[in-house]
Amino acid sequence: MKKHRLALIGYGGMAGWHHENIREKIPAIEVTGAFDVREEANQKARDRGLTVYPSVAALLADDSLDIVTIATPNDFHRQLAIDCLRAGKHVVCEKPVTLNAGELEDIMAVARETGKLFSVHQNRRWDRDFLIVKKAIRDGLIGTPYFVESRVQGSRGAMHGWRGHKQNGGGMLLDWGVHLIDQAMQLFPEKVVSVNAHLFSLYGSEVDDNIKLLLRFESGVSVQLEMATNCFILQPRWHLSGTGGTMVVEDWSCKGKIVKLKAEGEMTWEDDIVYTEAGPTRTMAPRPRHTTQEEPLPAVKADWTEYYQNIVNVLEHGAELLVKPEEALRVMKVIDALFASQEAGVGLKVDI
């Protein structure tokens, strides 16, 4: 069996993940080499059996390489991707693919010119929590969703390393924001018609580290995204409101449930006021438990390495690319609009 030889530019934490998971699970790809500007990273690559190139130019001159995965700080992605494509390599680029949509359009033009594969490693399309939500929506388990909340929250403080520097493309919107926006746009493959960004910089002035985003889609569904590094009481990973029920995914372990009306669960208004802990109210009085039913979350299979298996299938069998540059471009256009919303201090109408 012919193996596709792959080298990594940048050999930090994510590059190590690429290397080990390809080695263990994707036999059609052989990771053979790496380059990093840091000697300690190069030594780690050597210790793991990789050839370490003295420069990017030397790596690109190696005609035995088929694929290059770029896993550097974000501000290097554009030029490295272009150089790799023009050197005749297929390219996988870590996210965010670029700092803005214009830079990605430059890469896409070169990919068309060279005829080489170019894709973005949006690995969190294979997260189990996301796939559960995707299946629930697809199968109509809560009717038509109209408000979706998606959150990742922690309390460890500032963005660390180069992610804390604007020059490198740091900040939460370009870090986790890319993932959550991509997931939202996969759930609702339709136009985004408005965006509103609230970006906070709690631990420094260079980049955003706690953010809330609101996207409205053409069908009317609204998606609220939150990423926090200063949250000490966590909210659910997902909360979905639909015309036929409510769904919650509590955390990364995917505990959760769906609650919906029983067929005979319709209620009628009574003239008498209901006295509750909220005071006298009928609208917010608890619904009788016998009128609802609880269902488990749907079962799914999830494996991040399906991304690389798709790369192999595209190269060997002409399969459809699962993470297309055009999809990444729409995400980057939304991110550009969110930065503009933050700058203006208001929500913005868009057509993306």
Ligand code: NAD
Second form
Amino acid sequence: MKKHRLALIGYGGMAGWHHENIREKIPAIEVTGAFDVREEANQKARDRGLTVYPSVAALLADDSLDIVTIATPNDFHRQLAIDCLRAGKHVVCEKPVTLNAGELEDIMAVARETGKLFSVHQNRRWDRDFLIVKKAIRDGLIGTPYFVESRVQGSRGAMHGWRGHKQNGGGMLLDWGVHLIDQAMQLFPEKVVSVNAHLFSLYGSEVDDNIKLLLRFESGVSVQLEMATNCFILQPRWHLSGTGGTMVVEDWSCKGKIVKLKAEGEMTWEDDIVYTEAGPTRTMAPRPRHTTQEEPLPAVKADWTEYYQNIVNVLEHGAELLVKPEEALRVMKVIDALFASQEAGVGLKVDI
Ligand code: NAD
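Alt. form predicted in complex with the named molecule, vs. the form predicted on its own above:
Next comes the full complex, and the chain you just saw is listed first.
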């Protein structure tokens, strides 16, 4: 079987993941080469058995290469992707694909012109917590969802290295925001009609580092996204409110539950005012336990390398590309609108 030969441009942290996981799990692709601007990174690539090219031009001149994965800081993605496509390579680009929608449109024009595959490594579409949420929604386990909270919280005060610089496309919205927005838009494949960004810069003035976002979709469902690096009391990774129940995924280990009304489910208690610590209240009194039921989260299979298996299936069998440039373009348009919302200090109507 002919193997697809792949080279990496940028051989830093994430490139190591691509290299190892393709080698272990995707037999149809062979990672053969790399280029990095840092000699230390090039030496690491050599030590791991890769051919290191003296320049991007030299890498692109190697006709034996079929695919290039771009894993540099974000500000280099646009030009590198265009150069790779023009050199006749298929291209996988790390997220965020570009710094804005306009840059991605430039790449997409060249991809159309050359007929080469272009895709973005939105690997978090294969996160277990996300797949659980997606399945629960598709299977109607909480009825119709109307408010979804998705958050990642830490307390280590990032942004690290180039992620702290605007010129490099740093900042939390472009770093983690692009993942969580992509996931939200996968859950609700419909128009985004309004966005509201609250971007905070706690560790410097150059880029956003702690952010809260609100997206409203055409059907009326709203999604709140949060990415924090200054949070010392963590909230659940996911909290979903649906017409038929509530669902929580606590953390990356995917502990959690669904709580919904019992099947026969009517209110079977005296609808009286109850005296609670909240004072006398009917509305906020606890619901008697016998009227609800608890269910486990659905089981799913999750593996990031399915992304590359799909790339192989597209190249070999004409399968449908799972992460399409058009989807990435909608995500980048939402990000552009979120930056505009932050600038304006208000929520904005959009049609994306
Ligand atoms: P990194 O700093 O660890 O690695 C980047 C590498 O690119 C460095 O070795 C640097 O020397 C090299 N580089 C810089 N400019 C270059 C150029 N012009 N040509 C060639 N090499 C160049 O950063 P990272 O964490 O590996 O991030 C790289 C990309 O991967 C970013 O776009 C980032 O957003 C993305 N990323 C994605 C995920 C994910 O889960 N999908 C996770 C981490 C990073």
